[in-house]
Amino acid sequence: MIETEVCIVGAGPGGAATALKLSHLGISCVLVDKAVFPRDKICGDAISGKAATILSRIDPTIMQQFETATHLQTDIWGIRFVSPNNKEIDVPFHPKYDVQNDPKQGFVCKRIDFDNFLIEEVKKREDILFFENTAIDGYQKTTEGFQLYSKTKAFQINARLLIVANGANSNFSRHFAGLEKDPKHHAGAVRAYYKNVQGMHPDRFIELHFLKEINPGYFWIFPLPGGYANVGVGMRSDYISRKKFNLRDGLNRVLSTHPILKERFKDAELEGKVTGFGLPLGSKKRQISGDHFMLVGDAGHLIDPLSGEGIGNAIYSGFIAAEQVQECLAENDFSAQFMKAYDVRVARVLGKEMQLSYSLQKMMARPWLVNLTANWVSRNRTLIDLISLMYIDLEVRKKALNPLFWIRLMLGKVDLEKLR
């Protein structure tokens, strides 16, 4: 029996970030994962600037080491949007960028490598007791917190505070915290690794293709080191059911029949197999804490509804959870009422962003609107700069959802310099 103040279940980016932040705060913890690292995780592999920023706030040396590990990651500088009418729009993460001299804006790294990189950092910390190859099969609420145990009960932990970060299929999230799957706020996706994909952006932009063949989903290509790319298709789960859409077939159909993409993939080699995964989206307000527990990352349904990116939100929620732990220990209060501060803070820094992403996702489901917007944007550099600002500034994104904003923009009454 292990006694601890804090136990974290799940050692992906959310769980690892929580443990590292706790270590930085001088708080010991136990971290448990059923896998042995390095282990693969089905994902789009994109790591946003948000993730890099929060990891740097935990410990600047972590991101410094990651940036120098060019064999593990590709730095990315923007997004190439492709509309149903094949109009390409390149949107940098900053309106003016310098690949050689500016700070890195984002990365693509296989999860088998990124997660293991974080675990190697975890293993350096003496105040993090890490157990891998250890599955937690039972949770028992006690007056002092939680008792956790393996299937045979040979491994048991008593913890005053439980942080659940064990992913989209978390048993605890579903059966104890009550976060059931809602098809309107959930997506399905498949991904594969290809080598020798042609026509990649020279400045390593990720690609999002809004194609007629997979509407209202999207197709992506994310560049990886060594000539590889993460390639996939995603769609909201209610649309998958309604259309009886097979994601694997959809991916194969795009690569073999789309007039542009089939040429780009004609010499590409599939490495491994096409694999599927689910994404619990953060577009629905949910309670992600309770008496003596908090949910982090995918276990808390915190995936961005538009981009499908979950790593940054997992790391950010883990950072917030660790600071809430500090408050709980200081006040000796682990009640559901006191824990609500975690929900409030997550909603403040991530909730509005995900609601906006959900609104944009619904707009992108209309091909005629996407085509119309793409035609307009492609002829106007100012609009591309505006979209760049939308990526880095939540307030600009909120303004952009107001139709009056676009009318004022067309009349030349919006000063982008004042928005920066």
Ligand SMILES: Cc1cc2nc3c(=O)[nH]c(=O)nc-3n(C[C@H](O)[C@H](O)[C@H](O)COP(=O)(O)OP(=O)(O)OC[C@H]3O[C@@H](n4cnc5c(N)ncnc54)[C@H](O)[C@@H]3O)c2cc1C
Second form
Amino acid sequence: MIETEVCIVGAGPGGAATALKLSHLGISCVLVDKAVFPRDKICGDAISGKAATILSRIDPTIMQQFETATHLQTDIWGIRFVSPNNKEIDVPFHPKYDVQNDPKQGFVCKRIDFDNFLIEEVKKREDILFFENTAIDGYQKTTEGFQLYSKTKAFQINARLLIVANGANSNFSRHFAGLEKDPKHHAGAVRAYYKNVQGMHPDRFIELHFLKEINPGYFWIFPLPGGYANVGVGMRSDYISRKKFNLRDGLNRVLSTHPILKERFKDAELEGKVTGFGLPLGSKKRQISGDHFMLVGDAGHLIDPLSGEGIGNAIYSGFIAAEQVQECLAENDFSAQFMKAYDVRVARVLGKEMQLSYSLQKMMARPWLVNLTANWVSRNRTLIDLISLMYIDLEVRKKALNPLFWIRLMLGKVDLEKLR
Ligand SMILES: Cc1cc2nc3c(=O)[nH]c(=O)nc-3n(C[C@H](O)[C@H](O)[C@H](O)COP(=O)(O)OP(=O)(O)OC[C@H]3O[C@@H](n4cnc5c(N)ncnc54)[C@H](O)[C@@H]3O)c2cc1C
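After the form predicted alone, can we look at the form predicted together with the ligand?
Below, the chain from earlier opens the complete complex, with every other chain and molecule after it.
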């Protein structure tokens, strides 16, 4: 029986970031994962500026090392949006960017490599006791915290604080914390690795295509090192059921029949299989903490409902959870009431952003509206610059959440130079 103050279940980006932040705060912990690393995770593999920023806040050397690992990752410089009427809008992450000299704003890296890179950092820290190949199957609430055990009970652990970071299918999250799957706030997606896709953006922009064939939902192409690309489609789960939409068939249909994409994929080779997984979206407000526990990342349903980005939010929630652990230990208070501060902080940094994404997600379900907006945006350089600024500047993003800001923009009363 292992005794610990803090146990983290799940060592994906959420769990690993929590453990690393705790270690930097001088708090030791136990980290447990059922897999043996390197292990794969079905994903689009895009790592946002948010993920990079928070990892650097934990320890600047982590991202410095990651940036030099160019055999693992591709640096990306913007997003190419393609509307149902095939209008392309390129939104760089910075309005005036210099690929050679500017700091990097985002990456694409196969999860098998990215998650293992973080685990290598975990293994360097002596105060993180890491167990892989160890699945936690049972949770027992005790007066002091939680008792956790494997199926055969060969592995048992007593923890005063439990951080649940075991992903989208977390048993604890669903059955203990009561976060039921809600198809309106959940998506399904499939991804595949292809080599030799033609027509990739010269400055390595990721591509999001809002196609008639996959509506509502989107198709993506994200560049990877070595001429590879991560290609996939995603759709909200209620639409998948209602339309009886098969994501794998949808992907294959687009690649073989779409007039532009079929040309780009005519010499492309599929590597491995097309595989799928669920995305618990953060568009519905949920309680993500309780007496002696906190939920981090996908276990807390924290994926952005528009972009499907969950790595950054998993890392961010892990960072906040670690700071909450510090507070709990200092005050010797692990009550549900005290833990609410975690919910409040997560809602403050991610809540509004996810509500904005949810509104845009609903808009994207109307192809005519997307076409109209794409026509308007493509003619308006100021608007494209503003969207770029929103990506890099959280203050601009906050301003953009106010409808008055958009009215002032349309009236030409917003000076972008002053916003910078
Ligand atoms: C098809 C698809 C495309 C996506 N594309 C992107 C993208 O491009 N960018 C992006 O930011 N996000 C993307 N996401 C979302 C992203 O994958 C998740 O949000 C992210 O992995 C969440 O990290 P996490 O640490 O919370 O969970 P996970 O990465 O799922 O890690 C959970 C860990 O818990 C372990 N575990 C599970 N059960 C147990 C147990 N019982 N005991 C012990 N350990 C356990 C697992 O082995 C795993 O290592 C995508 C998701 C899908 C499905």
